[in-house]
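The chain below stands alone, shown as structure tokens; this is the form predicted alone.
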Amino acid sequence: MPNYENFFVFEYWQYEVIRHAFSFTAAVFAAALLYFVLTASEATKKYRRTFYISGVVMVSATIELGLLYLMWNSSFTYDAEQMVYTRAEGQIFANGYRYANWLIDVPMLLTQFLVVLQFAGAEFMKRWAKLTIAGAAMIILGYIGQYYEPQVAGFVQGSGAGFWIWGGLSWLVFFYLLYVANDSVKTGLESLSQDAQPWMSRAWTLLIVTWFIYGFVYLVPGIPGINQSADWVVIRQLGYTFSDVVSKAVFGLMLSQVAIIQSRSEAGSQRG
């Protein structure tokens, strides 16, 4: 079943804002990729993996957002007389590309998260398995639920129960993921220098905020009173855009600062 966005007629500004959001996000990821490549040498070999992982995340995100941009352009046509955009015959816009991207990026982000927190060996693998499995399950369950968006929004006949069932399961896994990740932060912070700890705490707080924004905009099609408004499609896509940029590029930048600060601290301790 087509995603929620396909059932609207968009005013010119609504369509353009969403299109610009896609292009902006892809450009940010491309710029962030260059940053991670150029600054990896500022960290010691022990921490460079976080830069490389961020680079992989940026490549994946740039490709997927670029595809969304192209799909958005081809899925709607401009009616010059009415000055609106309507869905092009035979074309469909799909948020599924976002889920494909998240399925790659969430495990990657959680991996670099553990690298910077200095987990290693069996402890690293134990926490990595829990976080990766939970992260993948959260995305897959949400992916299944999004196919019920038109039904739950009332655009087509049928029960929207699947949206709430699969989405609800995704939220439950999300809370488990937060619990495991938060425990890792509390444990791992003790291994970081005093200068690096505030950066790590801010990065974790930022990630929590953006993940909750993801969860909220996911629910938009099922919220009566707003789910019939094209304005909320714009808000939804801007919410995804903000969360993508912050949880991938900004989060990666903050982790790179933790890695650089920690590298300098450890180098200073060895000289001392």
The other form holds:
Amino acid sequence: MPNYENFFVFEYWQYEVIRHAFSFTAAVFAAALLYFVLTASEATKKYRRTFYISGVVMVSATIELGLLYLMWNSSFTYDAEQMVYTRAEGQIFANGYRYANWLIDVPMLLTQFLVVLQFAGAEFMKRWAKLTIAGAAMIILGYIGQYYEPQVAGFVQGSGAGFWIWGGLSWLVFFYLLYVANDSVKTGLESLSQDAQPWMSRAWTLLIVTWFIYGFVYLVPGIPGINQSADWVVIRQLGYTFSDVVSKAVFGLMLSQVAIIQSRSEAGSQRG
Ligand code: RET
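Condition change, the form predicted alone to the form predicted in complex with retinal (RET):
What follows is the entire complex, opening with the chain shown before.
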């Protein structure tokens, strides 16, 4: 079933805010891509991979948000008489691109996380396998669950149980992922220099906050009382926007900061 966004009539401002959120996010990622490319040389070779991974994340996210922008534009038409946006006949807006993008970016971000935490060899592979498999499973389960949005929101007949079952499984896997990531932070943090540690801790806090937001915005169509309101579609899309910018670009900036500080302190200790 189509995402629940398709079942609303949007006031002019609601539609525009969402449209602008998409173009803003795509622009942020394109700009951040340039920044990561230009600043990669500030870190030593050992840490440069984090900039390259951020670059890959930025490219995939710029494409994703660009596609969402185009799809949002074509899925609704302006009714000048009523001054509202209604769905264009035969057109559908889908959040599916987000999930497809996460399937690339979540493993990338988790890899980046382990690289900066200085894991290598067998220890890296062990943690990487757990995090990547959990990350991919979390997204695929959520992807299946979101097809039940119209039922759970009460826009079409049928059981919305799938929304809760697949979404619930995804939440469980998410908690497992956080457990493994938390253990990796605890172990890896000690190997970083005193100056780099606070940046790593900030990156970890940002990850927790923004990843939880993704989980919460998934739930919006299932919450009675708010799930029939177009305002909540705006809030949901702004929630995605905030989490996208922070979890990809700002998170990447924090890790590049760790990489630069760490490069300098290692160069210093070699000299001394
Ligand atoms: C889903 C389904 C419902 C339960 C949970 C979810 C979590 C999604 C997350 C997505 C993170 C995406 C990132 C993208 C960056 O590019 C799948 C919505 C917990 C955590 C970090």
